[in-house]
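Take a look at this single chain in structure tokens; it is the form predicted on its own.
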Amino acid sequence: MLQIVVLGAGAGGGVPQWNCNCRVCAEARKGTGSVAPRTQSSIAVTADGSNWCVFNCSPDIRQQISDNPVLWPNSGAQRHSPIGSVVLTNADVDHIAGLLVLREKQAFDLFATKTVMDVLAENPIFNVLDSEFVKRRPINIGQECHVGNGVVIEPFLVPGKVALFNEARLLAEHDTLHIGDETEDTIGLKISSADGGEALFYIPGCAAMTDGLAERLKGASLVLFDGTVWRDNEMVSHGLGVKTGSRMGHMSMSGNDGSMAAFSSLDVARKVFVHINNSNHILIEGSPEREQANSAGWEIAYDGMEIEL
């Protein structure tokens, strides 16, 4: 059996973005109840419920584990942690940033493609990292790997793009981003228990909904997937930003193309937004767009939710 917890749904920036005002990030400071704050995207995943796997770092995550007393030092000991491995889906600052948080020289071993290794590699604060505590431990597409004690992954490609911090030399070097391709900088993980079992599927970006990935997710009893933006223009049409949602390399969940449209037919038992952008209204307790995903039958990821699987 596997447990999994939600440590932050929301996209980079969390849900309230520290300089926003829009009305989902309003709501969500006022405390009413009908937009719960949010935390920048990340789960954990144990199959023993000692020992537990991070999945992407994010900038939160000293508060993420400060609110989940499953990720607290045993209280016999004076250093410790149960934390025993973080898995990176790409290097984007939401996912990566939370590795400078996780430098006190306590054991664990990071797991990444080597494109993202390379990124981590070429930026010297990672380094604070003590290679003596922490092992960086390169992951292949398409090849099973043991990411703790009875967790198991699997990697695999999904359209994406690089991160938003290598844009500028990306463009440099090759005048196009390549936005939607298959590449190592952007990665699927299908998660499961050594001793078998269901298993579920974490993708928190995705710019597009492939006829393999369709096939691959069919049947499956857990998805968490990517739900930065209800629709693809919202964040220009609030006055948020002058960016799309595919020009950031998500699909929207709304809309023909969308990712609601896409599983529709796809029969996953339980399908789970995560990586919520604060743009989306879909955080928004009684919302048209939450009634409309919950009829889809979709559950809307929160701080601190707990999955058994």
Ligand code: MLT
Contents of the next structure:
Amino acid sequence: MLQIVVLGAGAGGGVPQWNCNCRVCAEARKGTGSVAPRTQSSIAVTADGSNWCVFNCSPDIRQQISDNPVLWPNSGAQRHSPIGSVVLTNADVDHIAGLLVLREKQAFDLFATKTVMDVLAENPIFNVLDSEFVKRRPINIGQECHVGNGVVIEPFLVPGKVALFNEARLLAEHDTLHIGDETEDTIGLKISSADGGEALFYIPGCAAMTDGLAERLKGASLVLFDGTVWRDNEMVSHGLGVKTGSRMGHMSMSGNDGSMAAFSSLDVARKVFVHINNSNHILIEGSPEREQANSAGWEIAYDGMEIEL
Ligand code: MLT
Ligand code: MN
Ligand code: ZN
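For comparison with the form predicted on its own, produce the structure of the form predicted together with the ligand.
Okay, now the whole complex, with that chain kicking things off.
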């Protein structure tokens, strides 16, 4: 059996985002209940009920640990953590900056593709994770990998892009960013228990539904999927920025080529949107977007959401 806790259901910036006064962020700050605040993108999974694997390590990890007693030190030793491993799906700031919080000579295993490991390696600030305690373990696409205490992952490529902070350098080197290419910059994960049982798919960033991905997800018990934007140009139309969802490597929920349409024929038992941006009105309780997604069988993740498989 797997237990899953959504530590942070928001996308980069969280909800409310520090400098944003959009309708969603303003409602979240007011605390009226119309928009629940959400920290940044992360889930935790356990197969044995006591040792946890954290998937993506957001800048909010300190608060997320504080908010979830299962992640508190509990062995009686002076220093301890139930977090035995961390797995990264890309090198975006909202997925790696929390590693800086997990310093202080605490042992855990860190799993990511070689491409993402290279990003960490060339940023020496990550050396705050003492290599004597934190083992960096590259994962290979298509190869099952035991990440500790009975949790098994199988990484696969999904259409994505390089981390935002590496865009300028890539553009200078190659003249193009190849957004939507399937490279080791962005992966999805099949997560299962070594004891068998149902698996879940965790895909917090995905630029498009490919035939291969659709085939993989068909009939799945649970998929946690990229819920960044409702409409491709919502950041622009809400006056929040110049970028579209597709420019950021995220497919929209709505529309003919959106995720809701793409999943409609996949027969997935439980579909949950994660990595939800503050520009997305699906975050507003009772909004037309929320109702449409719910009627299409989607759940909207919130911080502290617990799922058993
Ligand atoms: C994304 O999901 O597109 C990134 O987190 C954006 C960012 O790094 O700000
Ligand atoms: Mn992100
Ligand atoms: Zn906002």
